[in-house]
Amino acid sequence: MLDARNVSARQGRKHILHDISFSAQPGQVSAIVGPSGAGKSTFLKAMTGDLAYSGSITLNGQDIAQARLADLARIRAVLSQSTPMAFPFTVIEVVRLGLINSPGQDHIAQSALARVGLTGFEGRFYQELSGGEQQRVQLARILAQVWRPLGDDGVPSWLFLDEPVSSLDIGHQLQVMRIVRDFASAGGGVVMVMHDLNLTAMSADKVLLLKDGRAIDQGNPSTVFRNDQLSHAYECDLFVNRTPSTYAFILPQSAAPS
């Protein structure tokens, strides 16, 4: 599991995040959601191994402050908001950098662009394609890095996406959605930072809302969506609709201009 404890950082003189405790389990998807600036991909990093900061956090019982990233490369895979490449690399090119535990596999590599709808893209240049193309190419990079959820030892893989759906169309959206639920389905933990509230309450068997980099509420989306409680986070009025399905959607409280 991913056990997070008491976990403040700076960037700077700024303190960005404070005292927040979280933990996710395999098997499911957790969303980490709240408004802009509220510390949301920060503590990603920190998860990651990415940022240092204060607090312990462990990633199935390794400690991440002291884990060398490449120990760290076998067992999580990170998507990040954007990944700028500099050189002409080919589709298949970007994606077989994530055959770092598979070297040599190009099956998987073409099998993580499938998984994605991008077969047929292989020799396309990636700066030639559009922003949503460029998202689900490294998607598909980091779904060949950790191509099995559940290992045979039983030690799960983990996917962590900072705005995985941010540049996508609603199609793609929902496709990717899928994608992660699959790879929890098979064993895998999923943590991804959301910023569709409907998308995530659909999606996230857990939510952990931030604001200031403090956590404001973590559960199921059904007890963390709340009316009061998203209008504070997010500074505005929001309102909280059930559905048949169970799901909530969030809609503005006055969504007319004035």
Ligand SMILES: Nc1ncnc2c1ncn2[C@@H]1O[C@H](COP(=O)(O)OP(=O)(O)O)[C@@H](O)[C@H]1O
The other form holds:
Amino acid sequence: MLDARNVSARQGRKHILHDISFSAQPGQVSAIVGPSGAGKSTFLKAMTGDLAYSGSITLNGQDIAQARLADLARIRAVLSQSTPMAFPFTVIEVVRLGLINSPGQDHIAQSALARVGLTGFEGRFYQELSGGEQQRVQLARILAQVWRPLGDDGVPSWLFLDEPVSSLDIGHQLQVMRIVRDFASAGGGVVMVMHDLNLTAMSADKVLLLKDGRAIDQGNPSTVFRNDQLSHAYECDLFVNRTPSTYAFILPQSAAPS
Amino acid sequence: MFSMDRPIAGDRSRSALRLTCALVVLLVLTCIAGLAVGAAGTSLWSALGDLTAGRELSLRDKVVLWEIRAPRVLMGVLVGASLAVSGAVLQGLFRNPLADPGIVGVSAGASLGAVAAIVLGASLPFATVLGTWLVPVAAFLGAWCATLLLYRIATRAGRTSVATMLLAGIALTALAMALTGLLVYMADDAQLRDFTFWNMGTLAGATWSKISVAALLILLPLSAAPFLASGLNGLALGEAAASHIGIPVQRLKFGAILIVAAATGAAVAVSGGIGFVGIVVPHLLRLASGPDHRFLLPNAALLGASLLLMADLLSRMIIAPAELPIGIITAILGGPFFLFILLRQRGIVDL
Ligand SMILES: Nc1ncnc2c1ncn2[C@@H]1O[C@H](COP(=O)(O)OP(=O)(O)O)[C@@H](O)[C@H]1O
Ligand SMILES: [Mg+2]
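Can I have the other form now, the form predicted in complex with this ligand, not the form predicted alone?
Once more the chain from above appears, this time first in line as the rest of the complex follows.
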């Protein structure tokens, strides 16, 4: 499991995160939401070891501040908001970078590409793809890195994703949500920063709501997504409704026809 | 297995390997040409004929082939390989195809180190211990400082600004050249003669004793470079993503800077300033078989060696029996090439 306790962090001299405690279980999809600038990416960076923090963060019981990079790379993969690449690599070459420490496993790259629906793109140049296609190639790369959600030893693998669907059309948004759901169902853990509250309500087992670097609430989307709480976090009138299938869906009030 | 029989689209490893074979052949041919061509009337073929027939070589042929042409060819191979590999490693480190030791000030740093050793030589500590190693080691230190400084200036939070890198390179080069000028100004006649000799930037002065020092200094970083290859591939994703896939980024950068400094320092120490090999060679190879450093680095060594030998042949033939400095040839051919890449890249260079 992922366990973050009393995490505070700074970027430069500015305090960004204040005393956040958060946990995520393998087998579940966990989402981090909140307005722009709330500190979602910063918190994710702390959890992926890219940022110094105070407090403690453990992944599968291992303190990530003490763990070796190569050991971490074996149990968790990270997708950043965007990944500009130097040099003209082809799609298959990019995906194989996820297998850099798994010699002899190159065949996984094609399966990973198939998983994100990019079979046939192997020979295309990464730089000549659209933003959404690039994002899916990078997703294939990190899927290849932790191809098995649950290791032989029963140790779960983790995906950390920063806005994985931000540049995707609705069909591919749902495809990515299906991929992370399957990863969790197979025993892996998923922690993702999300922008779209409705997609989050549909896809996540747990959400963490951040505002100004503080955790406002966390838990099941149906309990966290409440009118008062969301309206306060996003500083606008939001109205939470329920679909027949019990998913919450959020309507911005000022834009709704009266 | 399956992947062995049917190549996957976009997998260029096999064409890169085929290219390696072709480049080996090219290098052998250019080496033979380097031994066969020269101002003296000596013929490699008649010498070989003599040898196979069991006849003793004339003293003149022996000297020309063994004392003049052979060390020169070997020096060309070493220097060309080290320039091209330093270029490729530097470009991988900066994640940019415009990084070249000559352009971003690394060579100027090496020159400053070398000149400091020539001029201040005797008064430096360890000078007597180092002996013939003094100039190459000083060049290495100069190149190392320049690379570290450049990296500090041009790279923020794992991102290199191309504009900053090129401008910092100009500033570093100017500074190093000014300091070099100052040292030359202080030099006495004997030192000035040493300096001029060294500064000519040709392979002409190659001797076996010079090579024995250079070979070690160049072969060490060249044989270490392949160990960085997959790390440099990962670094193309950016520093954060590289560490996420398990690459020890800090160690990789430290190693890359050390290798670039050693290879550039040694090349500059033995041959003066030879520019543009480090930018032309990796660029051509990336076009031919992709940016995978596992193939790029060895291929760069091979092509760099061949190209420098060809440039050396040109420099010996254009105004024969006199010679042009090889640095002039590489600059005339490489300068426009650099501008061409710069123009194609203009989008990301815009200030
Ligand atoms: N490198 C940085 N230096 C200084 N401030 C930063 C840096 N990165 C982010 N911040 C600040 O931290 C806050 C949170 O940023 P971030 O975590 O990216 O927010 P988001 O929730 O939109 O992902 C913002 O106010 C942002 O301006
Ligand atoms: Mg963000």
